[in-house]
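Next up: a single chain in structure tokens, the form predicted alone.
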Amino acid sequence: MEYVIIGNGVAGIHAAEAIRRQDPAGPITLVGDETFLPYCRPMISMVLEGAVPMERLPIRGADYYEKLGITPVLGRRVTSIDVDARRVHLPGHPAGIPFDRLLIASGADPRPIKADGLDLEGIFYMRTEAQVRAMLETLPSVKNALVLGGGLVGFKAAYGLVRRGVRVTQLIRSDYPLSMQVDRTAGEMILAELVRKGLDVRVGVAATGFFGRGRVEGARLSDGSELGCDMVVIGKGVLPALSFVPRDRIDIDLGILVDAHMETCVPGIYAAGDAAEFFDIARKTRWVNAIWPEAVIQGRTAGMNMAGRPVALQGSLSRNVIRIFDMDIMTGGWVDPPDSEGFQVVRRIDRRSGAYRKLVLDGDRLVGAVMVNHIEQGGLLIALIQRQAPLRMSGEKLISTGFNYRQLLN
């Protein structure tokens, strides 16, 4: 059995390790477009802020491929997949790489923006080790930075630059920060915290173009104004990296559609991580949950199934924990469903302590939760969403867990 894995990230390496546990001798070829060792992508923002050195990024040693008997093909981006011939094509391999089992764990690419002047120096995305390394090389000459985007990437970039002593302006097209992760109440609390810490945050505004003589010197904004800056970080989210996948053969919506075994509509071809679209436990529909823990479990599950051990997943679930200056935020599941869906929402806010709690229930099942500050009980809420067990209640008491609503909301 010949295995090929597209993607050198966390989904890919956990798949390779799962395969090797089941099949000690089967050839594994791992293709990755980065040349750096497998590393912890969420930590690159900590490298930017100076909290950890670059040397701490790798999560596997220099002898990783040799120890597992993996053939690495690094610094190459896959150009196409021949489903019928069972071959993966990429530069430097004119005949393609043959496979019996294929995993597409290609991750995601930064979502592009439409703006003039994107070719100027000093404009960065923050997705890879190489991009952060380039930002660090530029930082000594940076005084004013512009960060585009109010999602997790944008916030991590803004936070890291502020910690480095750079003046930062953050543009958020939506009405409040983290609009894909939190509801309006939490978003407005986060916005107030950012302003309190001296960050210049502008909501409902976007950049339409950049200007400068070879290097970025400023940006033109959608409100007609201009803003001086000598660094721009684009953090407008990500999209699954699937340009090489034949859409006429492999079903794709936003991500590659997979079943509970991480297998696509083509037998023997699997997908996992940010490239995969899988059943969402809270939303009860397909969703791309592009987060680290999902990539780990999906990659491991795909690897076991590829090697002949049938393993099925119940579904995936979005969850995030983020610290923004002195504020802790935990979210899980479907936190802000439309009013028309008929969910029950229970919430409480304590302005004095800065704590906020929100629970979203679909009948007697918990499907979403938001916690701002004092998030110690967040793990229990995530477990309740994942289990989807009916919460039998007597008054305010959850009989099945012994957990008290009043205790949570206080």
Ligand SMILES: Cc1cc2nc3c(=O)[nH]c(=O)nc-3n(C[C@H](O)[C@H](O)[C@H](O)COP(=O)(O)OP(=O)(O)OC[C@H]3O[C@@H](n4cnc5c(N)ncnc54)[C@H](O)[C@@H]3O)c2cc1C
Given for the second form:
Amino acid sequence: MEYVIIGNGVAGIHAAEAIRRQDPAGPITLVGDETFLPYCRPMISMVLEGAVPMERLPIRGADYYEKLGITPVLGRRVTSIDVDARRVHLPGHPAGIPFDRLLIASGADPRPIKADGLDLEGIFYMRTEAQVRAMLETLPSVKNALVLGGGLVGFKAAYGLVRRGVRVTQLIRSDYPLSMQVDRTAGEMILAELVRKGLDVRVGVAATGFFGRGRVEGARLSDGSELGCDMVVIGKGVLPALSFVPRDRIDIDLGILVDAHMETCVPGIYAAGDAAEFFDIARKTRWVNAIWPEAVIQGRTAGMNMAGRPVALQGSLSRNVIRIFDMDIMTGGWVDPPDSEGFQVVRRIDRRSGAYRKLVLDGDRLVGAVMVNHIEQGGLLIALIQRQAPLRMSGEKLISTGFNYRQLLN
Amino acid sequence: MKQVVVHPERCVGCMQCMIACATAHSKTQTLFTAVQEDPLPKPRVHVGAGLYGEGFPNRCRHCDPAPCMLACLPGAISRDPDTRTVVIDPDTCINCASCAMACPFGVIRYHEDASAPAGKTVAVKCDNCLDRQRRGQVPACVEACKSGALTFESTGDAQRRKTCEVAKTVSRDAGFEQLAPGFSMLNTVKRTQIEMAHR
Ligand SMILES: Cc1cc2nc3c(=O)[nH]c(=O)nc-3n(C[C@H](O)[C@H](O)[C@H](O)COP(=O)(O)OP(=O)(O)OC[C@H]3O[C@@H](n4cnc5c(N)ncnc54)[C@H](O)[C@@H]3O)c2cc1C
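Switch from the form predicted alone, shown above, to the form predicted in complex with the ligand and output its structure.
First the chain shown before, then all remaining chains and molecules of the complex.
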């Protein structure tokens, strides 16, 4: 059995490892655009912040590919897949690379923006270690930064730069950050904390263009004003990296559609991680949950199935934990469903201790949870959402800070 | 291979295991001096109260595959090959709490610890007292438990014993046999008290 994996991100490497555990000899070729050792992508923002040194990013050693018996093809992007001939094509391999089993784990690319002057120096996306390396080189000469977008990446960039002592202005569309991850109450708590620490947040304005002589010196905003800045970070979300995938053969919505075995509509071709769109346990519909723990588990599951062990996943689940200054935020599932869905919402807020909790219940099942501070028991709530087991206690009991594992045994 | 086995029906909630655990993971390893240490040693086993006040010594199950290990961002969580114990390397841990989100039992805490670099907050959980085991001692929580809620034995032995106990209760003329007689009475009393208070 010949295996080809596209993408040496976390989904790709977990798939390769799972294949190796089942199949000690089958040739595995791993094609990856990035030449750096397999590394922890979420940690690049901690490198920007200065909390973690660059050397700590790799999560596998220098002898990784050799030890696992993998042929790495790095620094190149797959350009097309020939579904009938069972080959992937890329520059430097005129005949293509043949496969019996293929995994598409190409992850996601930053969502591009439309604006003038994007080719100026000092304007960055933040997705790869190389991009953060470049940001760090510019950082000593940066006084005022502009961050576009209030999602996870924009938020982490803004936080990292504030921690570095840079004056940061952040433009966000909704009136609080992380609106895809948290509900309004938690979002406003986060915003207040960031503003208290010196972040300048502007709501409802966008950047229409950038100007400067070679290097960016300022931005023009949609309200007609101008803003001086010597660094710009674009964090307007991500899109699955699928330009090489034949849409007429492999079903794609936002991501590549996969079944419980991570298989696409073409037998033998699999997808996992940020590139894949899978059934969402809380929303009960297909959804791209572009997060690290999903990429790990989906990659691993794809690998097992590719090597002939039929393993099924129940679904994916959005979840996140974020620590900023002295504040901890954990969220999971569907945290802000529209009122029309008829879910029961239980909340508890303690302004004095800064603790906040919200649970979203669908009958006797938990579908969403938001916690600000006191997050140690959060994993239990996430597990309850993942299992979709009927709850044998009230939402009021579940939301109490005294809630613990023992109570699930009653 | 011996493991710590939890028998929830026998827990009286005395929390002696917590004190023993905190002491075993302190710098000085004796209670008298441990309480004066900075950082103050904290337990890695957590006795939580059930809905009716019953106790339960909640500790790391050392799952395989371990969700915390798969979720750990910097790769700080690994498995000790000899004892199958899941361990967190305090030097590699970045205190991101990804493991808190992954643990379905809620047994991971975040604080300074004698095992970590001074002043660094890290993820902390049960390590099966590997240091004690290497010295030929049983894990501290087991040593401290007087009610038999925590035992150190092979899971095979524990399962055989439990199978026998259960088998006795299903033979035709066996009455209902209490698995932990005194304890069930205690728990029934607690439960009734709470139910009466609510009425
Ligand atoms: C700054 C930042 C912070 C984040 N923080 C968090 C967090 O706190 N929690 C969380 O859960 N998630 C976080 N994430 C998201 C997380 O990093 C991703 O979900 C995860 O890395 C996805 O892994 P993946 O393997 O699917 O894709 P990727 O990590 O994107 O890997 C895909 C790889 O494939 C390569 N590739 C793409 N196309 C091709 C091609 N055609 N040919 C060859 N190679 C190709 C790419 O270059 C890339 O190296 C963060 C992301 C960023 C950028």
